[in-house]
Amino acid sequence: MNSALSLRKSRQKRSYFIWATVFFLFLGACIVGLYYAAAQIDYVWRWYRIPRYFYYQEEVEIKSGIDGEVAAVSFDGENVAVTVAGDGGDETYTAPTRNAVVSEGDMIFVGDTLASYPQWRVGILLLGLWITIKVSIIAIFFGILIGIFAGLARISHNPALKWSAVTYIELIRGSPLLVQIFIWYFVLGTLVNTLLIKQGVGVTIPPLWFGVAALAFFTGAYVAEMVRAGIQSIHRGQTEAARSLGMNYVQTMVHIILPQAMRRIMPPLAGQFISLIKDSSLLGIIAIRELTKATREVVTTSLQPFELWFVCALLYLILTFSLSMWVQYLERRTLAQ
């Protein structure tokens, strides 16, 4: 008996190996496939470009803003201090460096340079980047409050709340996101920032905000048919037995049945928000500098497809894969509790 069990625990090891084999085997053979592909066609692969594009420095350049002479540069530590006297006064240009490019007695005119000295900035793709996340994280706020108000009135007796909720659940799921996004900024966006300029209000909506409210209303459609599903999968015992017990019908949903509920739906939820983060890439087309549009101005420039993609792809499948793991913890932690 026990020669027959490690017999065959050797049998899966062995096999477990030999499969993780050809895996390695596989992915190698693509990466060199890929490599012999790119080879075929004189690509020339530039890994070492791509740090600059999410941080790099940049030499920044003090000019002048009158016509005159250098009448003063001093020095005050690591500051320097050049002073230009011109027909109509004088200016005193300061920068944090020792690297003056003038002279005390040097004719300048507008737009000569003073002095420079190097700054690190942060680079488009980390923008792209944060512009991504940003959106995400407020656009799924937004979509889990919109789910759980739309999922409550879909299951509701009242008819006004029901058939608004159904509404507007099967015209955001019966259309594309991309449709959406039109909409929401060629047509709202239009109708509302111009009535603000017709009441004096001076002040536009941004499309970030158009975009956002974009995601959160299609993603609270989904959400609230999956807080529909987790409410009515719950035993209709437990209202029984909460209403028994004297709560009304908030103090139930709040304290008995949306608890086990968002158990039961944090799974479908986690994949909703993945899809969002990803969807997110779609704003590009409403002139949102995001993760996506980031990459495709910075390939424009640079000529540089095949690296910039990868990592663009690779920026998605760490926030993406995060987000999962994060959701992963969640829920053992609801479970065990």
Second form
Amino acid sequence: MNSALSLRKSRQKRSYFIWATVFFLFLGACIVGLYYAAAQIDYVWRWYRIPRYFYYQEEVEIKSGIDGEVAAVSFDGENVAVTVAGDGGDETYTAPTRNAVVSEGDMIFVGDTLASYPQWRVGILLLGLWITIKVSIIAIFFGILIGIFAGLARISHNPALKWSAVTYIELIRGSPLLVQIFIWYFVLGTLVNTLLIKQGVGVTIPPLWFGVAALAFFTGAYVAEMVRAGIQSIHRGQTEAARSLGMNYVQTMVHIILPQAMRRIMPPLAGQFISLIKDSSLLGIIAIRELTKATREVVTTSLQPFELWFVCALLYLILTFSLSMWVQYLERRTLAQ
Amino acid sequence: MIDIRNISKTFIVPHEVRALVNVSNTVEAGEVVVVIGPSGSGKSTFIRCLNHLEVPDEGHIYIEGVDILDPKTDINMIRTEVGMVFQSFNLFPHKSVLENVTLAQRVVRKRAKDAAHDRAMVLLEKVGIQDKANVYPDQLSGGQQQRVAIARALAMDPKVMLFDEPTSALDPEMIGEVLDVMKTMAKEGMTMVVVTHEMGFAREVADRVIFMDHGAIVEEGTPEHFFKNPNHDRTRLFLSQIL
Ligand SMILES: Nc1ncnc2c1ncn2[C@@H]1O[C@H](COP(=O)(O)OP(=O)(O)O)[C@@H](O)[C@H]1O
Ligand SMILES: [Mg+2]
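Return one more block: the form predicted together with the partner chain, after the form predicted alone shown previously.
Below is the whole assembly, all chains and molecules, this chain first.
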């Protein structure tokens, strides 16, 4: 009896390891297959070229603004000071380097390099990643706000509010996000910016904000449905208790119902945020240089599409994965409480 | 204090039920009125009408002379004067015991933080829960939760307290602790309308007992009258079933 049980357990263990091995073999085969296929078309992998699109060193050159002669090159710690004596007087240039490219007595013309030093700069992929994060955070923030209002309007008894909410939710959920982005940018954007110019206002609204609006309203429609379901899942007794204490509708919502409903819709809300991060990749088509657009630009100049698209996917994965980890942590913490 | 004149209420969904039929009554200040009656007789509907959780189709309800069914009446103001305790406690699960008792003081009565806190602690001590002030409701027993709910209602300094079967959801060993709190309130002169099946409570503290059936008041009188020689057959039948 006991030995039969342990035998079954060890068998289970063995088959577990066998299938785990199969999984890793399969994974390895996919990677090898990819490299093999790439080799067939003579693709050269150059992973070492990738980091420069995150961070790169740029040589900054200090140039002379006058004609003249180098009167002095003096070092002070890690800095160099080059003094040029011209007809109109002396001019001193300093640079954070020990590497002056001129020496005392050299003839100098305007625009000649006196010293140069390397400086770290943020690469285009990292900039794109930042735009993606920024756009997603702003859009989820407004998406949640819009969603709360639309969700409340959806369950209101006032026909104007209710029908507006239903129309909004159905319109958004029934059409492709790509089309909505086009409408925001090419229709509403053109209208708004043309009107702004006509009114003589000196500024126009950059594409980024139409992109953010498209994402926020898109997300808002989905959040609205979650908010509605979340509120309806809170027991009626909560509203009755709050109202019987003299709290009005708004106070009841703000202090009693929404906090409980929001806690309950945290998991689907996080899922929506993850979708939003991925959907923001569509914004490239209206000239917003988020991660996907940035990758496309780098691909055209670097000619290393394979590495770059994998890196791009990996960056999205890191974003979404860390977000879902964070949400799980939050959930566990509220459960513990 | 409370003047109820000819109120009627019919529910249409899910099917037509005449929950209240032409009910009239007067509750004096300081009076303790116990409402009894079989399940579905309209007791909850009746008591919920008194703080506008249900709205009668017909009739008038005056609380201290104010017509609470007049659309111009500020119903939230009225509700601060009329505390309510529910069968299912309905504490706010995301707030600590203390916050449950201070919240409405702060947002409705606009009391300062310290004042609300002090008032809450006095009331929690009164109901015997002061040492649980910082825990969350789900860590309390049913009896403790109901006592917090009473403190929460009292924190608004109401003139009337309504109880809708406050002990019906409790394990038998916890009923006493809640009833004790209610008895103390009664002795201190609080005006109370209590729907309950606890006849001991009715006998001990009620000034008047109302028996309802099929949405109407069938009989009312002192506890002695009720328990010694009720007039009505239906009252006798009901009492014989629950005593
Ligand atoms: N919100 C409601 N919707 C429909 N019917 C209701 C509602 N509340 C109560 N009723 C009905 O009204 C009648 C009286 O109910 P209630 O006042 O709760 O009785 P009691 O509290 O005496 O048990 C019952 O038949 C009940 O089904
Ligand atoms: Mg009832």
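Fair warning: this is a prediction, and the values are worked out from it, not measured in the lab. Whichever C-alpha set is largest while still superposing within 1.5 Å between the two forms counts as the rigid core. Numbering follows the first chain given and starts at 1.
Relative to the superposed rigid core, Y16 undergoes a CA displacement of at least 2 Å between the two forms. In a rigid-core overlay of the protein, V227 has its C-alpha displaced by under 2 Å between the two forms.
Once the rigid core is overlaid between the two forms, F109 counts among the residues whose Cα shifts by 2 Å or more.
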